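Given as structure tokens, the chain that follows is alone and in the form predicted alone.
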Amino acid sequence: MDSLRNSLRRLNPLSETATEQSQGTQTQGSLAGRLRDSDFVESMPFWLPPTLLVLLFVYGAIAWNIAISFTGWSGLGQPEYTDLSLEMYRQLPADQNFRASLWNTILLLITFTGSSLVVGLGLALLVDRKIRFENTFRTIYLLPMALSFVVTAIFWSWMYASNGVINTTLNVFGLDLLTHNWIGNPQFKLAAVIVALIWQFSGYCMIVYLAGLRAIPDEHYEAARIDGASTLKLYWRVIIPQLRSSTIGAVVVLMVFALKAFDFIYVMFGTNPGRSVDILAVTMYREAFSSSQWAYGAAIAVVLFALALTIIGPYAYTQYKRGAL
């Protein structure tokens, strides 16, 4: 039978070729059908348009900003990409305004983040003690975060005014020596901004820590009490170390918001707030839009972008290694 089959194949090679082509066509057709019926293709109308928009208006804009920072573009005409250089970046270290704004940005990041975490943790520990009206207190503490930076800046500008709530309250209690021009004196400008931001975001830290506290098993509390741990040691050695993941997540969010504090300072002080409270975002805006130094403003924006990546990058990588991304 095998010899007869081989003889027929030698006599009619075209039929064998046609059979192979037919099988190949069926395979291609089934592959195309599987692709057409797959969830990936069926979901394309939902994820492809926003993905293209993000690539164009977010990552495309970032790439264009980086390209502009290597030119000398002033905002008029078209930028020249034929003669790229690092001149804008060489000017940054010698610029006193840039150095002051960089220092203020770092100081704002550290002070605002650390203080918000401490206040938020304290509020979470208080609320976690099963107090009455717990839901009411949680709502009151979290409500400021629902406000925009613009609303918060206007609200605290009224508070910091010479005849505002703070100075009026101090006068009522006979503490006239403590009254100050809080947003007019360069010594208090940055501190005034930090206090207002702590007020706005400490409620968020409270919610994050409260969720972490509620996730700790009761057995850990009971074991610590059986071992004779005092309340202070209970929190310091048992509870707070288990809030590490909550702390890291809150730190990333708070630092990102601190880098985005442009509108808060812009509403409170304008585009030229002075070196005592100037931050990178305000300096970038002033150089680009007020001084028409778009290339220099783009270089400052790249530094600000690098700071954001320094904050978000390690956290995103850690979450990816843990399989959370």
Given for the second form:
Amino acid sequence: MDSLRNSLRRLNPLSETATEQSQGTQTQGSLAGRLRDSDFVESMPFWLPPTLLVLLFVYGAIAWNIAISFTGWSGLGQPEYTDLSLEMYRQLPADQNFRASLWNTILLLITFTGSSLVVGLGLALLVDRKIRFENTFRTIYLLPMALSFVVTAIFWSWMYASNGVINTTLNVFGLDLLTHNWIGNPQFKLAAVIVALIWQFSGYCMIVYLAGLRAIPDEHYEAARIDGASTLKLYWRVIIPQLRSSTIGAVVVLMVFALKAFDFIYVMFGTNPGRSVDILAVTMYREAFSSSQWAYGAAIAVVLFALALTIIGPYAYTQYKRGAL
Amino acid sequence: MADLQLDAVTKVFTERDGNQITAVDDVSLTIEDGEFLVLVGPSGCGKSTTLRMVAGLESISAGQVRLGDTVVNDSKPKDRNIAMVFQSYALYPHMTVRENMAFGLQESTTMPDDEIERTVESAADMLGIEELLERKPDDLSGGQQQRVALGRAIVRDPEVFLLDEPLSNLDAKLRAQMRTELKRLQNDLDVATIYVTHDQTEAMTMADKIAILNDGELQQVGTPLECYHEPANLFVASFIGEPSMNFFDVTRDDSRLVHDHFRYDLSNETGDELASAQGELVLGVRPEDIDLQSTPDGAHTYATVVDVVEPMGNENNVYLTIGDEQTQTFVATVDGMHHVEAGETVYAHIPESAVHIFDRQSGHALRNRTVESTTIPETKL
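Counterpart to the form predicted alone, namely the form predicted in complex with the partner chain:
Whole complex next, starting from this chain.
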């Protein structure tokens, strides 16, 4: 502990003078001296500035947003903090656009997360079978994750275009019946987005599951074989249940990404993608920054925030209970 | 219930660069029904590979494994009616003890649930782990996990019981306790058992029969005391016994064995016995067969200097040097009350009846110590 304190002093000339002063005043109040000498005070220069910045720009901004959502602020004026009400929240349930985007957000959240997990697990199980070129496959599957949403959105809009890769391929095989205007037809728009996002994120799930699979000792496979389990039962009853914590970790990350799928939809469709693929993040942006309905946009943001909390909250709580936080 | 036979079983691994490594070479063994065979040898000797071939976890390169009259070379593990306990126990962490023990019965038999329940409970009762049935493996101590792993194997009512270093993760005291318990359990179950270990104490104390492997080759199969008193070769002699046998490189000069620092005269009887043994030999003697005397008295007694004394309480391991350069060291085990100190000169008596002679080139035993047949007690319980 002393060596740490010394190294801290060396790093920070401020505390050096503080220590000298405290030595000079040691005969006075020992409480003040002890306080100045304490690790808490000495380490302050390191953690206080970032803490203040985070408090101001993250939690301060959240608080300010919540405050705005209680006002009636719109247009070019300034928000009136004297007249606060739940008016904006009262309008939400009646708003067809909001309801559609809430529904789309939840649908996206569930289908995207579920499908990515299933695809990722499948890939992980295949790659884990000590195949050749395992590293190559792993890199190929993970690569989409490294790309920005902007790039993948443009890439997929080429794929989905009426004369794009998908339709052209279908035509080549004489499946003209199946060609559609994937990103024009409201029936397919959300599905098109979900498929593209699965493509981008199943590689991540694969890596998470692969790490989980690697942590399972070979003896579990062998013991199960000796116990007489078929391959299917072996995975279903012995291996996959052991991937529970991998799954929970991946679910949280995927859901948070799904809530933030804004960039992808914004690049592909702009601020007004249409009711069939509107999600809360896009609606919020449109209300606030296109229509200047600041308070209404802020209220939607609060709903989005609450959704994110309901996902993270239980996870954070269980991690805390297990002592992992 | 049936005998298990290994007939010239061989395992060859092919490395990526095409190199072939023979892990198990032409091993033939018979384990009779109810017999406890311990497969012992240093790490990497092929003992675990042999066990895994019997289990069906490793393919067999050549030879046959037979259970009763059936060749099981190509049978899947689940069709062999074996049960195995792994060194790491391999308990499924997400299942309770009860589920762990029931898993094999659920997967490999059509036994109805209530009967599985009864079987699991009676096995748990037998092992004294009834209170643990609803717990998860992570909440159990090493010894308790060990019992669960045994229980999981027992409930299957297998024809062959395979144990792969099951005690090596336990602390010394628990290990000694589990040794006796396992031995008693195997005796009660009366199932053919192969027990793999690198620990010669486990081999000696538990086995009906020991099979000693080195470099994939079977060195000797016999009762523990046969292997101890009548080792087939230098490897067995050095591997079995703690502290291990002392060896002196000697050459035969008519009726004596000549070492750099001493000469060992052979009686006419022994000389005749060793008529064919000429040239370079190895003289072996177990530490406990060496007497330490304060005065030279009689034949086969040599002046030595005490180097180190290891008191064990009941006995002392005394490390001795012989010769002026003190290059040859050996160890004698004497009674714990026998007081010797480092630096002291003592006289070591190596009785002729306790001497083993090996061929230095081949390592084969040419003469083993004489043992009164009555001194080897029956090991069967």
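Positions refer to the first chain, counted from 1. What we label the rigid core is the largest C-alpha set whose atoms superpose within 1.5 Å from one form to the other. Note that the structure is predicted; figures quoted are calculated from it, not measured.
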With both forms fitted on the core, give yes or no for whether the Cα of L76 moves by 2 angstroms or more between the two forms.
yes
